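Listed next as C-alpha cells is one chain, alone, in the form predicted alone.
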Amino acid sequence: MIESWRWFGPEDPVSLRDVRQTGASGIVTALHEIPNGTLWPEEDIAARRRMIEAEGLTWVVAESIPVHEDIKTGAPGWERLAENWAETVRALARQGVTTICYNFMPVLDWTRTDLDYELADGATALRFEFLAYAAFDLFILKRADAASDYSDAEVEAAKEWLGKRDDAALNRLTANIIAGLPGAEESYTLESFRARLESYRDVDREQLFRNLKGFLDIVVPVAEEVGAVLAIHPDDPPRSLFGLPRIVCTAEDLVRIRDMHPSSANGFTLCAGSLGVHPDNDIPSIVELLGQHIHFTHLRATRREQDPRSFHEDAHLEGDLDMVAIVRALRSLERRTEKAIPMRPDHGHRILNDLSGTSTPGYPAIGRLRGLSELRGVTRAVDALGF
C-alpha cells in the first residue's frame, strides 16, 4: 500500500514538512478553496502539485472533487455541472493525479455530533451520538415531519437530553452538524439547511440511484479516456439522516453502483470506519467482492455503543473491526492485481501535544501518526508471515 496523508492545503496546521517526517510518501488533497461545481484551473492544480513535490512527496489522490447538490437532486442544468466535474478529472490527469475520491451524500458530508469526546485515557475522539442528533433534528432544526422518524420513547429521550444541555453546548452541536467538518465543501445556517433539505423532497433512494447513474454516464467515459479511476466514498454514517436517502451504505449498494458501469474506472474508496458502523458489513468480504474496483482506502476503526446507532472513533487497531484481517485482504488484492493502493490513516485521537495545540477535527498530527505507525506494523507483519 502507498502510505499517504490527508493534507488540507497551505493553511493546514500539519505542514508538508511534518508529513514527510511521518514516513508517508503520498499526499491526499484537493483545491478546497474552489467553489463546488466550478472547473479547477489546471494552472492551480499544477501549482499545488509542485508545492507537494518540492517537499519530496507525491500527490496520489484528489480527495475530493465535490459533487454539486444540483447533480444529486437532478436539478435543471445538472449536466453542465457534471461536465465541469469531468473536465476537472481531465486537468488532474494531465498533472499526474489519476485517483479521484468523491462522495454522493445528500446535503451533508460526514457527520458527527461531538468533536472532543473524552476517552478513558484522556484522549479525545470524534463521536456520533444518536440522541444528540435526534434532539437537534426534533427541537433545534424542527424539521417538518421529523417526529415520524422516531418512536415516542425516542422523542422523550431526546427532549430529556436537550434539557440537560446549556446554550453553549447546543450551539456547539449545531455547528458540528451544519457548519461543515474538514473536507466538506458546504456549510449552512439553520435556514439554509432547511431550504436544502426541501430541495430533496422528491428524491428517494431509487431516484438518488438514478441520479448517480446519470452522473456516472458522463464522468466514467472521461475517466477511462484519460486513464483515471473514480473512487466513491461510503456514506458516513451509513444510514439515512434528516429524512434524506443514502445509497452507499452496504455491500448490496456497492455492487449496484459497480454494476452501473462495469469499467474498473468506476470504483470505490474502502473506508473501513464508515462501512464498519453498519453491523452487516463484513469488510474483508467486501474487499474480495469489489476486487480491482477498490482504488483507495481509509483505514480507521469505529466502535458502536450501547445504542448501536451511536459510535465513536476508536484506536486504529481497536473498535468493532478486525484491522489485521482488512489489511490482509487488501495486501492479497494488491498481489493479485499487481497494483499498489493508496492508503491513509483516517482520523485519529487527539493525544499528547495534540490536546494543547491547533488541529483540524479528526486530523491531529500525533494521533494520525500513531495510527499510521500501527498500520505500517500490521502490514509488514502480514507480509513477513506470508498471510
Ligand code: DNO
Given for the second form:
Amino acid sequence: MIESWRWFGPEDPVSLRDVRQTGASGIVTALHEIPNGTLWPEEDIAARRRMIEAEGLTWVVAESIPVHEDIKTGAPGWERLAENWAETVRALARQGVTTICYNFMPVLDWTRTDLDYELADGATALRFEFLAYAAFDLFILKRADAASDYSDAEVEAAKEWLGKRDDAALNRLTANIIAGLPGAEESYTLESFRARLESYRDVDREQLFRNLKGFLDIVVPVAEEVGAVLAIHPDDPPRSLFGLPRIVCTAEDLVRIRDMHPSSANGFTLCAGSLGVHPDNDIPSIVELLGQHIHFTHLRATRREQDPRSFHEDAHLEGDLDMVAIVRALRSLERRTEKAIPMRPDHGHRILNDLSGTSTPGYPAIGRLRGLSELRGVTRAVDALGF
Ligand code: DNO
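The form predicted together with ligand DNO, contrasted with the form predicted alone above:
Once more the chain from above appears, this time first in line as the rest of the complex follows.
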C-alpha cells in the first residue's frame, strides 16, 4: 500500500512538511478552488504537482474531480460537463496523476450532524445522529415529503430532540449538513438546498444508475486511452438522505456499477468507514469481489450506536470493522495484481494538540497520524507474519 495523506492545498493547516514527517509518501489532493464542471488548467495541475514534489512527496490520487449536479440529474448540457471532466482526466494523466477519485452522491457529499462529538477520553469525533438529521429534515428544512419517511414515534422523538437545543446548536447542525464538509465543494443555503432537492424530483434510483452509466460511457474510454483509472467513492452514509436516491451503498450496487463497464479503468475507492456503516457490508469479501477494480482505499472505522442508524467514527482499529482482516485482504490483492494501492488513513479524532489548534473537520494532524501509525503497524505485521 502506498501510505498517503489528504492535503487540501496551500491553505491546509497541515503543511506538506508536516505530511512528510508522518512518513507518508503519497499526496491525495484536488484543485479545490476550481468550480465544479470547469476544466482544470494543465498549468495549474503542473504547479500543484511541483509544489508537492518540492517536499519529496508524490501526488498519487486526484480526490476528487467533482461531478457536476447536472450530470447526476441528466439535465440538458450534461454531456459537455462530462467531456470537461474527461478532459481534466487527460490533463492529470499528462502530469502523471492517473488515479481519479469521484463520487456520484446527489446534492450532498459526505454528511455528519456533529463535527465535535466528545468521547469519554475528551477526544472528539465526527458523528451522524439519526434524530438530529430527522429534526433538521422535519423542522428546519421542512422538506415537503419528509413526514412520510418517519414513523409517528420518530417525529415525536425528533421534536423532543429539537426542543432541548438552543439556536446556536441548531445553526451548527444546519451548517454541518448543508454548508459543505471539506472536499464536498458544494455549499447551500436552506433555500438553494430545497431547490437542489427539487431538481431530483424525477430522478429515482434506476434513473440515477442510468445517468451514471451515461457518464461512464463518456469518461471510461478516455481513462483507458490515457492509462488512468477511475475510483468511485461509496455513499457516506450508505443510504438515502432527504428522499434522494443513493446507488453506491452495498456490494450489490458496486457489482452493478462494475458490470456497466468491465474494464478495470472503471473502478472503486474502497472506503471502509462509509461501507462499514451498512450492517450487510462485509468489507474483506467486497475486496475479493471487486479485485483489480480497487484503485484506492480510505481506511477508518465506524461504530453504530444504540439506534443503528446513528454512528460515530471510532479509532482506526476499533469500531464495527475488522481492520486487520481488511488490511490482509488488501495486501493479498496487491500481491495478486502486483500493484500497490494508495491508502489514506481516513479522518481521525481530534486529540492532544489538535484540540487547541485549528484543523479541518475530520482531518486533524495528530488524530490522523495515530491512524496512519496504527495501520502501518498492522500492515507490517501482516506482511512479516505472512498472513
Ligand atoms: C470525506 C471524503 C469525501 C470523499 C468524496 C470523494 O472525508 O471521504 O469528501 O472524498 O466523497 O469524492
